[in-house]
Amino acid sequence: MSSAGRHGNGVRSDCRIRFDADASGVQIDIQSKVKSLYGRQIEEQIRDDLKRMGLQKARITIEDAGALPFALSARLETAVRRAGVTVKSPACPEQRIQPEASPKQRLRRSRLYLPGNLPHLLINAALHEADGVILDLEDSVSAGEKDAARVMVRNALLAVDFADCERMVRINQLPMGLEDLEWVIPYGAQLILLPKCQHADQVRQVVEKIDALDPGYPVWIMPVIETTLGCFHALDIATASDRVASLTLGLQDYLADLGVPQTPEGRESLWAKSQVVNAARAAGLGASDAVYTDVSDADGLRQYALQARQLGYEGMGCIHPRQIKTVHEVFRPSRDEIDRAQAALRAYDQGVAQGTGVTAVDSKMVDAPIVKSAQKIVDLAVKLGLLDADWRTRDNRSRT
């Protein structure tokens, strides 16, 4: 007999399924508080899933804690696979979301990490309005649950509505991560986080595997640089493929590699952060900082995010939904920044009309580099809906 899933005190939106292939026909025992309401529906789904997997004999025990159909199917398939039974076809739910490409240069202020094996965290992830959700197959999943997480993440990609969030998946370190791709690329992943990336060749291996799986649209890659060696190769990694959309830093692994503790000032990681963000900028890409690990320290999070923005990062990871609001506040331009950027661009336009490339606003010089910075602020304000795209002709103020 094999089993998969979770049940007990505190477990919700999940189930534990026990599977025994030594049975005559299909026998299903359902233990659930909602059996009177949904028992028949659950049994019909289990029978359909067994047929899909090519099984005619099975003894199934379900300890249900409110699992939705995609989670129920994932636990059943995992239990069957753990019994060493060959699955004819996977127990996939019907696909609700048609996969499509996410814009390469889209907003990536926040990305929320979600353990791939915990369905209750996946169901309502979109409500937190992060720019991206990361269905994690790596560090947040124990070694003994990697198989279950692959099935759960595949089914979540098919069945869970993540709304406007970019659908990211953090695979495992290569070579295991190459096998992970088979479970997520055909099912709607839009961006792959490649952990422990140290060489450009690792990016090319992932690109080759994605192309072989032929998702039908570009899937972007965000290499996670987490070692001193990776930092030295950051520019090679950023330019390894046009599928690389952004770079990020894995701070805790980097500090472990360096052999030093993290300090509030962050002096020990300043070189690495600068190396990663400058490599990304040199390649024409965005960069996203690491996570801030103390969920209860709101002031520390704000200071960490402010430092990241000052270094040139466009966003950072979040390990709890409560961090998202602060991160978005920090990584959006203030009203004063937008107003000053608009003034600089207007002054520059006027200067160009008068045949000069240099002008001034409030006694401060406005030349090409100032214009470039101002344009980035205005472009971000437009993306965030803080400014109309035709602001030059409407003479409006920012809406922050």
Given for the second form:
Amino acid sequence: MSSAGRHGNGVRSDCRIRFDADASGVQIDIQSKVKSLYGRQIEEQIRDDLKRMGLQKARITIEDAGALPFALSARLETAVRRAGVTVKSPACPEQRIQPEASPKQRLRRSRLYLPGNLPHLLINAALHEADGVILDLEDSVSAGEKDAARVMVRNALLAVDFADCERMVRINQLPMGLEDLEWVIPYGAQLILLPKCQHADQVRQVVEKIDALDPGYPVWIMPVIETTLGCFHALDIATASDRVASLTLGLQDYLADLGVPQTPEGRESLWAKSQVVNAARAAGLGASDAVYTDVSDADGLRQYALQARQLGYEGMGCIHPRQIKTVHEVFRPSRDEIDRAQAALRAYDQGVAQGTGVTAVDSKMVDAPIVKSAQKIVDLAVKLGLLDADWRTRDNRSRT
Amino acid sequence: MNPKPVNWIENAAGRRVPDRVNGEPVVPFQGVGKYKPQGRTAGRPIRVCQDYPGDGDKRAPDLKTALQRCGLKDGMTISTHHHFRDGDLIANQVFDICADLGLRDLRWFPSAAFPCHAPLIRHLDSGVIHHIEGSMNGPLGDYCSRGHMNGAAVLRSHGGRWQALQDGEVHIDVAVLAAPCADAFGNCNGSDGPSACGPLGYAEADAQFADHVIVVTDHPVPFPCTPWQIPGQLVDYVVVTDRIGIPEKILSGTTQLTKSPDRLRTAELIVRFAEAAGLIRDGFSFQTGAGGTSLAVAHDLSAMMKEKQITASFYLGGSHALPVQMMQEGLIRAIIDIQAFDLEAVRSARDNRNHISCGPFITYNDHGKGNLNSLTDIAVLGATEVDVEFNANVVTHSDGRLMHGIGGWQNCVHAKTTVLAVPSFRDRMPVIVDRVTTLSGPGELIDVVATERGLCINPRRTDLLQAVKGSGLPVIDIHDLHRTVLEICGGPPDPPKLTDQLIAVVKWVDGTVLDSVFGISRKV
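Having displayed the form predicted alone, please output the structure of the form predicted in complex with the partner chain.
Expanding to the full complex; the earlier chain stays at the top.
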């Protein structure tokens, strides 16, 4: 007898599933707040999933608080695995979209951290329009739930619509993180946050593992520098592989390493922040700052973000959707970025007019992902009043 | 009780409704604004002052004596009001006394019922109460949905309750009005005393139309009680008791600003929409209620009004601290209020002459000489379901179970622009549906459905669709949103499993029958 998932006071969009292999045939007992609406569908799904996992005998008890199908399958598979059963094939939901690479240099002003084991926070995460969503397997998941979070994150990557957000996953520290990759790389992850990164070799291990899993497109890496040693190795880390797209840092662990508390002025982390952003720029990459941990302090957040921007950061982490708007206000696209995006779109328009699919600006190829990201920057610039909506016809330059 | 057979008719909204409810003939819904009854309004019997104490002291020793003196008989109608919400201590006592007196087949006609009224189930079981006509939520809703009540519930809006009394559809034999402050003549208000609840708007109808009126208070004051919202001229007996309500439950915690990111987003979209549509201008009026999303709307609206230096002409209550603060800051000229949701609103209604306490006749009644709701520029309301025709349900859940009262909802949808703030789905329950389980308000009165995924604008409102063009707001066709919701929830849900027992009808604001509610299968 094993179980997975959560049920009880305050739990929503999740369920607890108990699994017992000691049964004659398949028996399913469902208690659900949506039983009259979806009881039949829940039972059908459980039967299908069991068949796929290769189980003919199972006694299943479900206490459901409105879990969506992808979460239901995840809890079932976790319960089955926890019983020590080897599953024939996993209870994956259907893949919503054909995954593809994100542009390496895409807009990364904000990335929203989402605990990987809490499905109710994953479902609508993209609505808040962060540039990236991070399905977290590391610090927001307790040691005993790492297995459940892997299954949940995999199913969410397949089934949840993350819209235009870059699909990021924060894996655990190596070596556990290498195993995490098996659960996310084949399922649409576009960027991996590598926590507690101290050595270039760790980046190479991750790249090697990703290549072995062969996702069919480059998956970017954002090493998280959170130790003093990591800070000293920042340039090595940034240049360890061309898959590194950006650097970021984790302040809580860094300050623990340094042995000092965090202050509002942030003098204690100034060196680390400068070091990381400079290493990133030296490697031709962008850098993204850590998170601001007081969700209710909007002024503090703005100050923090302004300081990061002054230091050269292009974005930062968010731990709550309400931080995103402020962060976006602070990290507006630069004039340079807008000019480049305009050039790319003009080249593309010209290419289309001449009947060629692919075109170039200077020596750089302009293809669909570049156009998409350029369009996003231009749209944003127009939205922010940095560029007139009719820039194409007026041939004006952006204002800053 | 019902010897004549019931015929079933399809009404103008395409809903199957009976022509008789609890033995009484009823009129099916005929379309918005179509049904216009003739005649004179109902009234109470003429009384003469010689029959009342010359010294003005109408006190009875206790509630039981007062009820007996009213001449209570089997089958009569007793009313109470809901200003104490889940902290009401009076309604249950009334029916305990009725049970002691051996009465049967009474009709309870509250302005709303709450979970604290669950003890009345035993009086429904024993036959002391035949049926309830008022909101059916919590345990009473569940009891009714399972088909246990002897008669069918009749669900009305706050305005519809006044209309039913005024048009003579319902006659109250005895009204028992809990009053936080009263004198021995029966003059009373809701502003003072340990159980202060603010305006006594809902009780005004009972006081005017009942044959007998009993005022119960735990804060007797010497004559004259000032101000009096209900004059003692309408009151037969006054009963002084220890406690009429539980203050912390009277002022319910509904007025918390939401922390839910999805709801905050919905609220932000609504305010941006209102701005883009040109609805926020000097002298505009609004009603946002006290739910989490509504409160966030008022909060954002307040910031925008300050920035643009705009003043609203009025806010339609129930009120709470936020509109009160806005009035103090000069952002709102007046609050028109039936009930208070917190102490700030109670205080403001007592101390501020621009905070008008009134009953649903003024604010909500369809059969009056004008309609404050149709004067209101924007109303932001909720719903349990909305369908692709913009029809909305506020009384049952998708499984058919009675869950909520109509409140002022049906009245408020007459605003110039009605916005329903709803999630597109709750957990795995689609809120945007193909066809609402129970119709509470016709889609032609719903202008915008605001969800975390964007705004659906009723195609009838071409003006609004035009106004928001180029605003960058996420405007979605409601059919597309419906498809998205079904995709997320894993396909269409099964239809609710219902019995063929009529357990309630939903009345429209004009007294016609808008929809029927059937029992839920007991196996569920």
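Positions refer to the first chain, counted from 1. The structure displayed is predicted, hence computed values, not measured ones. Between two forms, the rigid core is the largest collection of C-alphas that superpose within 1.5 Å.
Fitting the two forms on the rigid core leaves the C-alpha of T61 displaced by under 2 angstroms between these two forms.
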